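Single chain ahead, written as C-alpha cells, the form predicted on its own.
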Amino acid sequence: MSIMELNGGSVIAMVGKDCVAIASDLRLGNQALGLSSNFQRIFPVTDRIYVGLPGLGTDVHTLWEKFRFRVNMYTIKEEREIEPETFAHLVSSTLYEHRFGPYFIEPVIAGLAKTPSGGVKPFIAATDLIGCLNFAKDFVVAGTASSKLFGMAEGLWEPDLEPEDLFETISQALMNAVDRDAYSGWGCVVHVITKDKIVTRTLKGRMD
C-alpha cells in the first residue's frame, strides 16, 4: 500500500470561459474503513485562488497552515494580493524544500489571474509531492481516483464552458469517477470561481 492512498480522496480542477472550477470528494478513511464524510480538502487562498490538497490527512492541515502563513507574509511584504501563478511557485518551492522527507500531498491549484487589460484569465496547475509543477489548459486531477478522473474529464470537458456548464461537467466527472474508486466518494464539494463571485455547492453521493 502507498502512503498516498491511506486516507483516500481525490481533487479535480477545470478551466471554463473566464471561470475555473475545483472540486473534491468528502471521504476520509483508513483505507477501506470510513472515518468521516465531511473532510475538507479544498481551501481558499484569496478571493480568486483555491488549493486542493489530496493525500495524507495529517499533512493536509499541516501544509495548509504553512501555505496560509507564507501567503500572509507575501501580502504584508508586497502590499498586494498574490497571483495564482506566483502561488503555484510558492507551493512548488515549499514542497521541494522537504524533498528528502516529503509531505504526502499532491496539491491542485485553481484561480483567476488578472490580465494587463483588466480582465481575468483562468489558471490551473498541479504538483507532485516534491513540487514538480504541471500547468494545463483544460483540467488537472490528483488523488486515488485520478486514473478514473482522467477518463471522465477527457470525455466530458469542452473548451469555453460557461460557469453553469462547467459546474455540471466537473460534478459529473468527479461523481462518476469516485463511484469507481473504493477510497474516494461520499459526496463532493464544488467551487466555481468567476470574475464576480464564487459559487460553492455540496453534492450528495453514494455512501456505500
Given for the second form:
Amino acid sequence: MSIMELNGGSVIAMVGKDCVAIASDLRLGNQALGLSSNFQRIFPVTDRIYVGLPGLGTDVHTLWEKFRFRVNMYTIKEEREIEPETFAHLVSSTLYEHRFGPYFIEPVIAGLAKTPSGGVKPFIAATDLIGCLNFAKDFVVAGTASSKLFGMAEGLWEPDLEPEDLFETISQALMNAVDRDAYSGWGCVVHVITKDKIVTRTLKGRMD
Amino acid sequence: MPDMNSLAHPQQHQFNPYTENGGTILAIAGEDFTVIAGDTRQSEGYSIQTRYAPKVFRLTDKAVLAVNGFAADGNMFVKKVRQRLEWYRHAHAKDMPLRAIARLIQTMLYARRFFPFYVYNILGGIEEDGSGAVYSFDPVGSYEREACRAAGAAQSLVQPFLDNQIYFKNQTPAQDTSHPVHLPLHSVLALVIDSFTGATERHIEVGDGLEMYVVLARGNPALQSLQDLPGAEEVTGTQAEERVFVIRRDLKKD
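The structure above corresponds to the form predicted on its own; please provide the structure of the form predicted together with the partner chain.
After this comes the whole thing, all chains and molecules, with the earlier chain placed first.
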C-alpha cells in the first residue's frame, strides 16, 4: 500500500500566452473506495498564484495551512505580495524541513510573475515530496495519473495558447488522463489565470 | 575470497526465466486499412541492447502482428504462429483469415497458461469483409476486437491520447454534426507519429526508430499516395489484393 496512492488525485499546470492554467480532479478516496466527489486540492495563494496539492488527503490541509501562515508572514514583513518564484522556493524549503519524515504531497504551482516593465510572465513549477523543484517551461503534472497526464500533455500542448485555447487543452488533457486512472476523476476543476481576471470552471466528467 | 561468514548461512538461488525488454506497440484500424506500429529500441533495465529490434511482423498479406514484453518469448511466439499459418496454407491452399488468426493466437497463448509467453500481442489487418481490424491480447490469450490499442512500456502515456483523438472521448460534437467513426489514413499516420514522439520524450524505454506497417484493403484509394510517399516500402508477399507497406521514421536516441 503506497501512501501517495491512498487517497488518489492528480494536478496539472500549463503555460499559455500571458496566461497560466492549473487543474485538478475532485476525487478523494480510500484506495478503491470513493469518499468524496468535491475534494478541493487547489488553493489561491495570492490574486495571481494558485497551488495544487495532490497526495495524502490529511497533508493537503496541514500543508495548505502551513503555506497560508508563511505567506501571510511574508506579506506582513515585506509589505508586498509574494512572487510565484519566491513562493515556489518557500514550498521547497518547507517540504525539505521534513526531509526524513516528509509530507506526502507533490505540490504544483501556477502563477503570473510581475515584470519590471509592468507586464506579466507566466510561471509554473512542481516539486517532489521533499521539495526538489522543477521549473518547466511548458507543463507540469503530479498525482496518481501523472504518467497518463504526461502522455496527454505531450500530445496536446503547444506554445503560446490563448486563455480559451489553454482552457480547452488543459481540460482535455486532465479529463482523458483521469478517465484511465482508477484513483482520479469524479469531476474536475480548472483555473485559468490571466492579467486581469481568473476564470474558474467546474467540469462534469465520468462519475465511474 | 568468499566471505566465510555468509557461507555459514544457507544460500538461496532462483532462476528467473523472464525479462522485460521495454518498448511500445500501437495499432489503429481505419475503415479499409489498418496501421500497426512499434518502436525499435530493445532494452534491459537501464541498458540498451540494440537500437533496431523489430517488434512488428508481417504474417500474411492481410495480417500483421506486433509483440511486446519479453523479446525472446515474442520472437519465439511469432515463429510458432508463422509455422501454424504455413501448415494452414499447405492444408487449405489459402491464407488464414484474420479472425481465425486471432482465435489461433488465443489458443496458442492459453496452451501456455501455466508457463506463459510473457508477451502482449496486438494483431492488425483486414477482415474477410474488407474492413480494418485490430485484435489485442493479454499474455494468456484473453482477446478483443477494437478500433485502436496501445501496449507496452508507454501504454499509460499513449492510450488516453488515443481515447481522446480516435474515440473523441470527452469531446462534444458541434450542433447537428457527429464525430467521424473512422479517420483517414493520413490523420492516423500523423497520430501514430505524435504518439511515439510524445512517448519517446517522456519514457526512457521508448525511442531510436519507428516502424509503421500499413495494410490496405483491396481497392483502397490511398494506394497511390502510399506508393508516392518517400520512405514507404511495399512488403506485400504474393499477388494478393491486400497491400502491405512499411514506413520507417527516426525517433530520438537519448
